[in-house]
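The form predicted alone is given below as one chain in structure tokens.
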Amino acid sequence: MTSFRSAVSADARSAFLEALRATLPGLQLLTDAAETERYRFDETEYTRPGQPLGVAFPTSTADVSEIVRLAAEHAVPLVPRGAGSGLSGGATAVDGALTVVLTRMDRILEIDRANMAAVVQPGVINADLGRAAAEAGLFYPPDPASFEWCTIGGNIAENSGGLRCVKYGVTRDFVLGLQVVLADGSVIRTGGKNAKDVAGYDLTAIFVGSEGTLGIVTEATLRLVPAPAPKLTLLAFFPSVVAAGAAVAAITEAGIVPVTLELMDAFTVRAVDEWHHLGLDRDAAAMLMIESDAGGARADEELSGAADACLIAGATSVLRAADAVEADWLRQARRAAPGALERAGVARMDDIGVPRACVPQMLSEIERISAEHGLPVGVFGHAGDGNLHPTFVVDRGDPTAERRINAARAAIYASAVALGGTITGEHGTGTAKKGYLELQRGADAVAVMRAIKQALDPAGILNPGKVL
């Protein structure tokens, strides 16, 4: 994956840094290739993103505007950028662009728990805003394995996912409102707490997902919900892939709803035994992780039902955390499952998605794939909404690795497109997947899409070459 190039002249980009360091004084401004170098990448393997002409660490609305301001009038390409922890190559650098890094509008400024709302800057980490709402009493649900570090801005630019979006949803479910610094750097609101608004286009969700390409996002308005009961956590084991697939399904098919309903096969729970030692089942083919924050007998209820329809379908053990510390302990291998693989070499973490009844022929093809082009790969993810993470491992010299990894990578999302599936459940498009969109989407659909885009950025500045 190569990176978009800018076609601006050094001139012209000279005098943009000059005319930025005049208008803001006080903004943090790396130029400095060994110091920019940490903001080149994200965290998807065999990307090769451009050298940037700087970086910039606004600290406000008006910053940004003037920074987009300024590079509208230069004609000068900007990427936004949170945490950088993205897996599609949503932020990755682009040669002669500035990289605008949001981590330090880093506030929460408000948890209304009248509105059941809360209003954050970009910055704030995942983890920040669920804690604080917690002490309020409220629950912000959206939670990417990456929580304890990634931002909410990354988050709503992806419209990320998590282990819980089986109950709640994604990112977009929560959004209610945004504040966004549009191409030509004015500013925009889009939404509220309102409950209900249904006032024109709705904005907010065209923003939500689009990877900084159509505005960049400074302050966000999003939805809190109660504060559930403590989970109960149940494990099942499997003598095949197909078999837990088939539990899923089951599970669906029957009305159980739980907040987490987690895959990890053979190659995977291996992995992660030999790292965190928890005494997992290694000879089992796959391990479902289910749970349930409905509360009291609700609960035994939906873990009941959900341990039947796993021993239906040829579960081998079925067991239950003995306390909320050993369920703790489960929870966070599942979200390490990612660097347990890490651990064995380069780890390509890939990310699709079918309908729910379609996992257990999705988790077939995957398996058949993987044996076709001789490549290992764990499998995991989120199975109770069909998100799947079918995870490439190869040696870290191999020359050929990237070549047969994509291959690979094309017949998965072709399988998952038959399948009435996505080429990506959580991770973005980014430029890891912008190929293959007229695959899914189809090519009146991107037609849209380029649209939308000439419209809001008519000089395509924003985030040019992801996505489209």
Given for the second form:
There are 2 protein chains.
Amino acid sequence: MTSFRSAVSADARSAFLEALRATLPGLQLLTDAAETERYRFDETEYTRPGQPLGVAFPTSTADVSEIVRLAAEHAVPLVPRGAGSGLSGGATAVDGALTVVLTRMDRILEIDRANMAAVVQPGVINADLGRAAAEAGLFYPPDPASFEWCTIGGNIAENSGGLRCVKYGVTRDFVLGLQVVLADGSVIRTGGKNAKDVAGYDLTAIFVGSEGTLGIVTEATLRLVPAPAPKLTLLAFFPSVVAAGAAVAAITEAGIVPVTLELMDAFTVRAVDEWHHLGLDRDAAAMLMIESDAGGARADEELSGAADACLIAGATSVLRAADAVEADWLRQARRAAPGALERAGVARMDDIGVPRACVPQMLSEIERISAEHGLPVGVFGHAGDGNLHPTFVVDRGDPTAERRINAARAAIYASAVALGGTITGEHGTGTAKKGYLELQRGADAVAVMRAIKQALDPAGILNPGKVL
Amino acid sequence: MTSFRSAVSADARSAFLEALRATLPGLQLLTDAAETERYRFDETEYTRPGQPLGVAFPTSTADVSEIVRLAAEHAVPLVPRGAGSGLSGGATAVDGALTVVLTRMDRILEIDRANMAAVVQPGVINADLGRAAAEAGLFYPPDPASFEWCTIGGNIAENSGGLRCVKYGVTRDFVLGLQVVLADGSVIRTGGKNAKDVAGYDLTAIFVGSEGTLGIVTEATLRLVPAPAPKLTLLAFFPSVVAAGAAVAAITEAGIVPVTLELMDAFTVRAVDEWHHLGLDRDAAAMLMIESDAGGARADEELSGAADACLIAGATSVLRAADAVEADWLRQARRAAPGALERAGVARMDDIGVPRACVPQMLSEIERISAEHGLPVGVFGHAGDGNLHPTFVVDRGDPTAERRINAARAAIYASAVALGGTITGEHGTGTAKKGYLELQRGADAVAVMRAIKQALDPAGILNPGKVL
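Structure of the form predicted together with a further copy of the same chain, please, following the form predicted alone?
Starting with the chain above, the whole complex follows.
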């Protein structure tokens, strides 16, 4: 991780904090190490955050602008941060940097029914936006697993996915416009409420997924869609992961676009069922969860078609939820996957993607790599998107775990890239994967990213050491 | 328009052409003014293209890379070009520049059913891709009005829209990855066949809509979707544009997402009907065309709901196509709009957008501006997206036309921006609108665009004078 401690003298750091207090006397600012500690980490295992200069809690765009202006003046780096639910080390503290926590900017400014748009501050919790949209008969589809506590600002920073991407797409597909504080403290707007808008370059898209390294998002205009029908839910169990993969391919070929098309391997099914006693088939090699929110007869058709595809592919059993309560109960199985694996030890969840037809091949690769490195792995994820979460489970306190996991991760990324896949489908690059970015994108493409970073943040004060 | 003629000496230009011929002896290269003339203009009225140094027709990425490398070496600017169907002057010739026509790179390299993706060269005609996708049971939604002759490369350069955006989105939403030749001739890939991929910055999005000013696209991986059901089509006629606007709002509020939701004003309805005798209501103040491709009972529900919304909003008549033939016939009405207006003189089609709830207000503004400038205007467009095409119709040879149209355009852009809208919904910035970019985006946001341009094309050889 890039350290700025050496570059920024103790005097400069003090001068910056003094200027900050003088200019923004109302700003909450923590500088005591005991108080800043809980803002150092995100949810990524094996990261080594630095020691921050302090943690600030702006409450307005003007606050953020002033913080950035002063930071630029004093050459102090900044780390923007939401709830800290990230899984790639994008929001972890940097030595000598001020962490800027945006959770106090948590107002939903507008739900605009006529234009099917929401205007929100970055600290709004994803689930709170979902509820506000639902009250207006609308729907905000992106739902990362952490949706009950992650923030929209964090979702935008990481271009987060979730369980509904097969049908609806990812965060980027729902960001119409942003207000962004640039590296010199100036404030720009990109996009707006227009469904179509091609004036100039698509700046919105360049900030989405840039993890706060190009600017700090202080407001977002988001696209909403009409509220869908209640979901119908189906579980199918398979004697092999290849059979499950064949079912996913057959569903796709049949032109069925379920809202959710999730996979869990045997290890994960057993871990979930041992914890929650849901009555899952513990002998199955793989399970698919398939949902439709198409409503009415269409939903029935979609799930019947999906059930047929599963049975033809060799499913040993197909279970359909009788009602919403039972559907919720089945959905727990998928939501419980990460937690269930964590009960067995340290669970280091990863995130790779492949073109969806390569899912069976990728599952075999993960199995091979797991065996070669002697590392138990549970795999679950968004099979419909080709986005998988191989999760290594190791004994807490195993001193060799990190080294062995890192070796296995490298092998998995290489396999994913060899299949035309990605080192990260939805968790982001952060500090955890920046070492592998060139492997996937190539040196020349990464050079273009660096050129854009240099153009927008020439002094390198925005979230240094992340992404690139 | 930026001229490079002064900057590039005649000797340097000759040396460049010589080097090009020596390095790529098989490259077709036109330098005779009589031959290059047809590649100077696009479909935008009142543009003043420069005199190109020549026109080259590369047939491979390697050709393009070599052309760019030599151009960089000799400091000769380049203008990438597809079919020339553009409506913002994005592909018009620049003095002393080599125009690089990509229409010979016209192969569909792959239709990948399992991953629902297509890999194409930039010169592929939009409609040809549509047909190839249909043969595989798939669908490529973006369909600009020029879909029978415009190229995918041009669609990507302009981030083109079309008539199906309400439901499916614009070109950007279907570009999964690109191969791009950069300003130094190096070749990068962005994205791929992954449904979700967040490794590093979203370079795909920054190239889409950048009009060849940041790189030249030589291959694209596009997202396809399952083929929809045949369309059902409905026309509704209104006694006022406000009533039509109210119907659009009511359809949106009802949660209906038609595939097409098009508007034509009285001027356009009359022009179309006088030409084609379709039996449209020539006394109506506005017409909506609404289509559903949801299939079966759902399509019937959608159109019934839309018909109800129209009648409640005051529609004087609602016509539903009895079958596909009649639907095609009704669809002609909308497709014929630009041509019908052209019969009355020079038709200068424009392209603005507003948040969809502001459509009635924007229509009033256009009416007011048309009256103030004494300029007849026909308005049609994608009401469901808030994207309108006010089209001024003037006598051929009227020497005051251009000046008066430009004054009216400026007033329309100001009104659109005042309503939170855009100076271009789907046609692009090009040379026609770059003077208005700051009005909409603000100086600081345009400065960010300039910084990105400078970072990716420091010598300014890629399509100079366009967008920025």
